[in-house]
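Okay, so here's just one chain, in structure tokens, the form predicted alone.
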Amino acid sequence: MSAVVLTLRDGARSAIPIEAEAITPDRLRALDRAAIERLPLQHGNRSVALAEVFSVAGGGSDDLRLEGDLSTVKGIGAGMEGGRVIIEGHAGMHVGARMRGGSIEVRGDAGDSAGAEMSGGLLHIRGNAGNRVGSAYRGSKFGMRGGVILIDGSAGHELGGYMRRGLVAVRGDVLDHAGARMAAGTLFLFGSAGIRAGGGMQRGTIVCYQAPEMLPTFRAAGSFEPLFVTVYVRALVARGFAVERFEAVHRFARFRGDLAELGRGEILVAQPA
């Protein structure tokens, strides 16, 4: 079958949010155009059929396109399996959010709470995202479980919050809490991070590609080449991820910290030749 293509009908943005959760490849693959058109959404306080907010072709495809600007549409792919996701514009919060599988590429700029908590599958935001990418919610004990996330712009506040395991890479800056209360996985920052990057991390790396302030909670243990940053780099190069200029950074300096938690996390910062 084709692949499924929802298009923002014109009108249908407004300042109220729709939830979208039903919008995921692993639901849609088995319903055809018919079915697909009657999906509830939630839009504030009511529920409205999915072909009021959507024109649909296609159906019965785990490929799925959406079309427009879909900044205050929330939810897309969350919690999906498997397929393919493809937003032509914007998306709102909770892209990707508590996905185990697939891939759901954005084109253009993320919501807060992109990838929050997911476990599995590949999320590529072209554009910039917004605060919490990767992170946990509120009251949840981890994060981010595996998967990978790819930034190509600039993130906001708590990239990685609580994150357990995965890989999430930002080519732009980042802001405040970068892997705030990490229990594992790895960050790669190639801009600026801003304050108190790994503050209370318990396990984890963290890879900047410019020096961050450091908290005093973390002490400087030397420098080396790990060899698995140059891997992971090629590999994000090999995914179309631009940042050949840094495949040539071999040294960095290394911090454990924090030191007033377990300790036994890592920020390293690279020492250009």
The other form holds:
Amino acid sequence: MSAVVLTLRDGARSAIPIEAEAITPDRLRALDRAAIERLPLQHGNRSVALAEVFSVAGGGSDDLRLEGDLSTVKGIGAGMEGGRVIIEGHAGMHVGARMRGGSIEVRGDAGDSAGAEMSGGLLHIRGNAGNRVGSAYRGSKFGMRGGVILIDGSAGHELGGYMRRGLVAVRGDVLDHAGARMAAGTLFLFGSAGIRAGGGMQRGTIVCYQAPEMLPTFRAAGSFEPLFVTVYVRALVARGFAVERFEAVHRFARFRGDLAELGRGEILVAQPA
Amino acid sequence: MQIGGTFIDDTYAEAFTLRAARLLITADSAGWAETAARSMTGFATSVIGCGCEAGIEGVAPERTPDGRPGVRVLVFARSADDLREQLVKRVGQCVMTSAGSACYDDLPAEERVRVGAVLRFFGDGHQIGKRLEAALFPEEGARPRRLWRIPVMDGEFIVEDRFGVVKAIAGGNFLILGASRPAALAAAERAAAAIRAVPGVILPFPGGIVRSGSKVGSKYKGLVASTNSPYCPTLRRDVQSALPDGVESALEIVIDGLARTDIERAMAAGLRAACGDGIVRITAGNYGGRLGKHLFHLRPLLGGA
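Could the form predicted together with its partner chain be shown next, to go alongside the form predicted alone?
Below is the entire complex, every chain and molecule, led by the chain shown above.
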């Protein structure tokens, strides 16, 4: 069994996205190279064989490597339950959406809705991520329900929107509405946060290492040394997420909210030593 | 077989199966971690009278979950249910109450008992659960861990939801027969010190030494254990004594361990350390197969036949 390597063919990249939900380790594990080449992908309004888009090497493995600029390839690893995916470049929208297990590493940037509604596994984006990472799709009650999303770069709007469980950590900056309407779960924002972080949140924790503009429906609730934050940061470092310098930050101001909703969420803001 | 002038009896120690949990207690300083650990392992010398046997295994590894100094504690009880009951009481009364403490599971196991899951109700509705997702841990097959944040007067008490339980062995032992009481005590202290350096074991008795060893049964109905009369020097003329001439004092070392190999290592280290001047003989608590199924022959542990 050798790792499956899919390389985007020259000229296969187009402005019309390729829907690649078929590309998951669970599915490819049982297939030899010929069967993988026959897998159907949706390209615009027509179905194409995978071999038209990717050259294929290896087979019969749940270790999957994709090469090329895949920023218009959507849904890589969506719904996967196990195995490992490494994307050597950018990934399109919905990478790892609804994934339940296994790991995806994007060594470039990821498009919108990365890890949307995921419930398990690890999605590590080495570059920047788009909007609605770990969020709910429109009309869904909950966003992310478990698992871990790590973003080395920055992220867009509505990070962790409607989140129910799980952890999202972003080393760079995030745009507006992080943790909007989150029901539970944990966000670690090591960079800056845009406006209205935590708007409508019921429960859950947003840990900010730069003070965000606080909504008026959050109330200051003193400051303390939340030991669990250190536990998380040390676990992140052990997982290879480079936030070592934050291990020394122990004191946080606590804000409870959103009082326009249940009000049992918290935003913790790092305090100078 | 003789080591350093001490005769090693050709006999075995008899030990029995218990269930064990390993806790990692952290605090602001090593001193406070030890204070919490000592408090929770108090009155835990024997399952017969205390409900569990517990002790400090040693200082925690450098990298504790929260980066603070820590102490490892082992707790042994007859069943997983007994262990759960003891852990809830002892963590609740002795660790949660200790300033700045936190308490983590330190024994990955299939079987787990609810501890923080019960203690969380002390939070009176203000407790918050935090789930450390399985994907945070690089180990294959890792499971999520849930921590409870229980509000207390100095901040938050962090306690793990469940603690792993494994089958373990209790009652590894040997008896040090000395020419005098000071000689026997000095030898027992040397043995206890040597055993404390072995991971995976505890010495549940005071100072790691037992002066009131017991035999199985009693002349009195309902007593499951009574004084080990063959080894009591004052009963030489009253019972069939096991003490050879020239022995004035006997002390016992009792060892509980997570695995057979841990106890073997500990017994070997302790036996070697105990031998020497003033120690006439070393023997073991051999109950003729009535106490437990785990037998530890002394001489093979020391490289003898």
